[in-house]
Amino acid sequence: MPTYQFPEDFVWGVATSAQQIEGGRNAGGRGDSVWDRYALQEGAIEDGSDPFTACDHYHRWREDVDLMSWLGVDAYRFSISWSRIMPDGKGLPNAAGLDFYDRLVDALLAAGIEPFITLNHWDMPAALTDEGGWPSRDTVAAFVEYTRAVTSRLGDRVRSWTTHNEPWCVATLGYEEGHHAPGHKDPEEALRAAHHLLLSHGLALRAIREQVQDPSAGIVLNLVPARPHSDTDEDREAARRFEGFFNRWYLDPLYRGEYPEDAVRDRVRRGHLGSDRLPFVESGDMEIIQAPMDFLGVNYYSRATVSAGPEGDPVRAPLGPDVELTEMGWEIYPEGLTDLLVRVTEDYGPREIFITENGIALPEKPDDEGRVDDPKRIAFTRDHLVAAHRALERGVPLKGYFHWSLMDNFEWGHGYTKRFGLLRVDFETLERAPKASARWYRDTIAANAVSDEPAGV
């Protein structure tokens, strides 16, 4: 069997967000959440859960660290929660909220752990949300303010920053399609929050280098790529309209200064826009967001095969028996990972690429013992390391992967139902236990190399 060996700096990570670990909800002066108050309306989470308490990582967080260490991972992706450093979203800094990080970074390092931060992973305070949100162009004034705060206290010591992770989701899913907080139904508005969502990305880069020595910094996307259900003309076009809001709408901003005219085109048909001018957009504002980055963050779960639906716009095509689903419903596609990178390098060029989520989503029960044996987590998380290697024979600048995620955790909408983690939580007692999939991925960072061979566990 094959062994795939990675580059000698290749970095291997772990990720997590605060909403979703963290927990204590009014702890040390923290401030509600978009995503806190969400969960708090009749139907919104599937469980009828909430992320108040999480996996209590704000209390646990030292034995996180330990367990990270155990894995021998390089870095590990999390994000700041804006309501613990600012709960009214701007204004001065919560000093607490500051030093809980302050304390994780030191502990991080002291492990020999890079911190990777991103500074919003859908969390907005819910005081912005009231005053407007993503689609008020106000919130970018405070993004930035809140940048600052951020990087003023902790960017002695960080170097690799992300503004944004998948921008699509907050822009779509919570402004547009209502499935996320806060559960908006309003396609003008879901355009104003992706462009105000770009438009801050651009200007915290500004922030960031100008109080972060030698930073590496980019936004994180994700990303899915679309095949047509069939070979017709509909179908065809229908993936096209896909890949254009989807995937082309913040790529080519970012690496074009340009939103695709295709898919601008496909809003006015659709009535989202009253004309092919886009009315939020003003005067230097694409300049701003086609500022360079150190690098993408590519999040990538599964391709999307889509066919026409009424107008022709693209729907979800069902998929046939013989089509292995995780959890989600989402297809296992390792190769579209290959494919996708290779197409994002050719199309745009980035510096440097960074696969920054990339897991599975599985039913569980733990043995007697409460182990959980994961042959198909170990299975998915290899096929799509060797997809990931296979870009790199092809020339990607892909410098790290981080498995998406170190522990269960409040999947959103889910609540707890889903769970993507190497480490087992147990929402009664909060207690972490490794699965079978992270001692394999420890063995995997160890030897740098991923071989085709089945795991043996």
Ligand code: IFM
Contents of the next structure:
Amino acid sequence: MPTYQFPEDFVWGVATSAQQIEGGRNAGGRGDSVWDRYALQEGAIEDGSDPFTACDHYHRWREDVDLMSWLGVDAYRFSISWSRIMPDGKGLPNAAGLDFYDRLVDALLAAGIEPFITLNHWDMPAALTDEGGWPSRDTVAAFVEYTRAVTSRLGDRVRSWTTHNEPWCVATLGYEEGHHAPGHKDPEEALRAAHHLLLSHGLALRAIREQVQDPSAGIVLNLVPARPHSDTDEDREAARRFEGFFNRWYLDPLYRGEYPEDAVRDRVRRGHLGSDRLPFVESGDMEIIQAPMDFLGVNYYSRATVSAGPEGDPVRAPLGPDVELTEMGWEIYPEGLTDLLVRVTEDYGPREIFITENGIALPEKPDDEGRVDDPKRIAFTRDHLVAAHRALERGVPLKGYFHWSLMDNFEWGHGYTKRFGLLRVDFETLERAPKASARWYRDTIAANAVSDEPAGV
Ligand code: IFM
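Would you generate the structure of this protein in the form predicted in complex with this ligand, following the form predicted on its own above?
Zooming out: every chain and molecule, the one shown earlier first.
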């Protein structure tokens, strides 16, 4: 069985986000976020739940740091709750909110775990949504103000900064498809939201560089390769359109300073734009967006198989019974990770890449002693690590891997019905317990290697 040894300085980590684990809805002066408010809408969350307590990490963070020490991770990717720092969206930062992260960062550093901070993992203050949210250009300044508040407090100890997590989700799911907060269905709003996310990224990057010594700063994108369902011209064209809006709409501005022409034409044809002159782009914006980044974070879960729907636009094609799916209904396709990383490297030349999320939701039942045996998560993670290693062999500047997620948590519109954690969380008692996959990941980190053998299963 081959063993895949990772470079000495490869960063092994786990990831979470504030809204999904913290709870402490109004503790320490926190204001409501757009997701707190959205969760209260009838039918918004599959199981009728809310993120108000979540994993109660706000009160149990010490235990969580201890569990990460036990896992042996080098780094912890977490996000700051924007509404804990800026309860009203603007104005003076909330000192108690900053204190919380100050303590967390110190505890992580004391445990030898490097903090990788994300500033926006979807939970903007509800007060800013009232003023227009991401479709409003004013939100850009509010985000930069918030960035300054956080970096001026933590920038002396934290080197790694991510501006936004998965801006496609914020713009498209939040403002076009309405599956995420704030639940709007307006494609034109979504395009403006996407632009303001990108613009605020560029300006926040400047703020980070001004306030952090020797920063490593970037953005995290969820990239989804598209496979045409058949070899017809129509399905191939549908795949082009899918990737144009999902992946290149973000990668092209960030690395080339322009929106992809073909994808812009698609939007004009669909009536989402009046012409190929994007009305929300002002002079100088694209230079700001294109500011060089230290790293690109890639979240990879699956690929999309698409066919041509009405007017040739992409629709998800039904998958055959032989295709293995996760509990989210996503195809398990590790090879796609190698191809994606190689393609992004060739097309855009990022200085460094981190896999900032990768993981699997599974239906799980603990045994009588509360233990969860999750061989499928072990196999999934092992196969994706092998795929990551293949990308390294092909020259991809891959620097680390963060498993999503440290623990079961609030999976947005799915509530608590989808479990992604290495640690099982009992949402009645809030107790955490390592699953078999956590022990396997611990051994993998210790070996700095993954073997094709079904280790620990
Ligand atoms: O839980 C989410 C995370 O917040 C963003 N990336 C995908 C994960 C799984 O759906």
